[in-house]
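Single chain ahead, written as structure tokens, the form predicted alone.
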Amino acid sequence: MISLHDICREFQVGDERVRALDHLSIQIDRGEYMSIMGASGSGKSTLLNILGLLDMPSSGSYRFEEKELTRLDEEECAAFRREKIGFIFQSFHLIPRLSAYGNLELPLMLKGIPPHERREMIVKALGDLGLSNRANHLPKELSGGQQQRVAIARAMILKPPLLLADEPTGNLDTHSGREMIEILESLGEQGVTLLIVTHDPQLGRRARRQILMRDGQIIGDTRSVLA
């Protein structure tokens, strides 16, 4: 499904050129459940941003379902993200002035889906995550766990094949964090390719494939015996 080959990503920091990813190559199969771990500065968030087309490599190849993505312009990247990639962030990234319903409706409007179809999709998505009675609530009126469930519903409402989660339990208490992981893992069981960046080794070990990064390189790639 995904092939990264010889990926480098460099940033200019003052007078110094810093390499965040250093000739990284990896293959990711459809339906994989993978964690990406490593210390701060290891390159894991840079890798996630490139996989999600929020950033582009300085060099190398990124192929997704046989399509080379490094040649896409900004408009093409945005269209590809909407079609193929869902994002979940530690800080939720919900639009404060929009209700839960409105946050889910926005990507559907951008996709050009008619109003009656949008309503059916939103009602189902909120219902599936136990948020039917929170549809008209603003993010500030929701608990952290409820906000993250809205974020998951928004990420998955267009049914993208790839879901990227950056520290998805970082702002949640233990109980809410456990709920979120169970929801994400249930999506993986439905065939979604799930990649989670985490500092939490306990969370990382739940994944069927575990990537360990250091200094912009992959230094460990292990698979669970249950995979």
Contents of the next structure:
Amino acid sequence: MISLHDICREFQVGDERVRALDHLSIQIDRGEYMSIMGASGSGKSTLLNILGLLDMPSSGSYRFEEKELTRLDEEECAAFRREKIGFIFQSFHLIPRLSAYGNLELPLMLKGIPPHERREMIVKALGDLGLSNRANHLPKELSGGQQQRVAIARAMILKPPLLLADEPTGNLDTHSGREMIEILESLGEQGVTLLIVTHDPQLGRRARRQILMRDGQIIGDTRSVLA
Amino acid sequence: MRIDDVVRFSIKSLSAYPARTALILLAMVISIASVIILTSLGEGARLYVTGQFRSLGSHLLFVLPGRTETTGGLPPIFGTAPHDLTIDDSIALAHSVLIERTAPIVIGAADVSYGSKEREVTVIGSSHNLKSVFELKVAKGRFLPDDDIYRSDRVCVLGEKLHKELFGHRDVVGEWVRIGNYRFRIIGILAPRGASVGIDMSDAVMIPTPTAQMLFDRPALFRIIVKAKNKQALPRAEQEILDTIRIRHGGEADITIIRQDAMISTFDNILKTLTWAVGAIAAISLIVAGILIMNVMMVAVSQRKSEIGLLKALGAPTHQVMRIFLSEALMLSLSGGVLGLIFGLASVPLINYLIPDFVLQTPVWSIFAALATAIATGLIFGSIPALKAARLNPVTALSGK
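Previous: the form predicted alone; requested now: the form predicted in complex with the partner chain:
Next comes the full complex, this chain leading.
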């Protein structure tokens, strides 16, 4: 599904040019469950941002379902993110003044889905994640685990084929973290391609494919035998 | 994103910071209300002044001696001319079917004294016709006699204000008063009326034309006031006056004719411009309110960086983010504008109630102008922060840095 070829990403930091991704190539198949691990500054977040089209590579090619994405303009990138990608962030990124319902409504509004069709979709998405009785709660009235579940529901409400999670358990306690992983894995079983960037080796090792990064390069790509 | 969604989203954002939103609204309300009140003031002044001119009477022509050409540049207010205007000219002009009547005018200043009181006042020499030409009303006694226009009787009619200052409320018809070096019998007192532009009749004393010519030792008339039959007759009457004077003054029409309606329209234009000017001055406060909006929106953009990043991650294109922030600015300015309009329109009758002598009138255009400038303020000052938000890099925005 995804093919990155010879991707470089350079940043100008002061007088220095820093290469966050260094001639990186990788193929990702549909339905894969993959973790990306590595130390801070290894380039794993940059890779995730490029996969999510939040960032553009300095050079190289990014093909998604046979379509070259590096030549898309801003507008097309936005449309691509809207249709194809769900994001999950370490800090949830819920809008604090909107209820759980309102936060789930956001991607539907951006896609221009009429209000009467939204309701059903939101109610179902909240129900799937056990949040039916939390629809009218503001994020600050929810626990960390509940907030992250709202965020997952938001990411998945338009059923994108690719889910990108950046440290999804980073701000959660062990119990909520485990719960989160189970939710993500169940999504993976439903056919969503799942990419998780994490520091947590336990979480990383659960993935069927584990990528290890250092200095902007992939230094390990192992597949779990259990899979 | 649908318009109603953008609006709902903006309302939620604005209501998340109620104090800040209220302060901006206040600034907008004050600006818009002052535009409305000041233009109402200007329009009120315009209607007041033109109304005063109209109260001089209708269909009037003022015939002045001399022409711009013969007086050398300046309009001939105290013009000198080869031929004086005379009482005979005045009578001759009245023969026309287009002209209802004419009144000769001689003006000067003289000391008027009664007992120990003395003051200098405007003395107007004229005829009985002045009463109908200027639509004067007599409170006591009668106006100047209409028997013989050439008779220099020593009689006078006092303006209402002058009467009050010299005699208080005493009925003095039939008594004697000294004007200059002569004694005059008081035959009438004018009824009060609002101040009029030009000559203040209430602070003047009126005497017959020949008497005034003798008093000031001046054979020429200051001007002749012509009252035409109707408005339609004015242009032809003007031409006929020129023709008559040309015949009487040896082939030269050495007069200047000022039409009352021309004077009104001149003042009308001046005061319209003035109204625009005060409105524009008030609009400057809108710029201040606009800068306030811009400042607050700038703060909002920095505070909501991660939200902007999220919107972009969820697939909002640049123009969408721009629209969201622009709509917030627009809603601030527009609701402030509408509130200001209501406040301004409500305070106009209040001011009129408190200051009844001077009536404020809100011109219709100022309502539209106020709303239009409110919208423009929101668009102009909202677009800079909106553009800043829209151009944020999603990665840095999400990190909140």
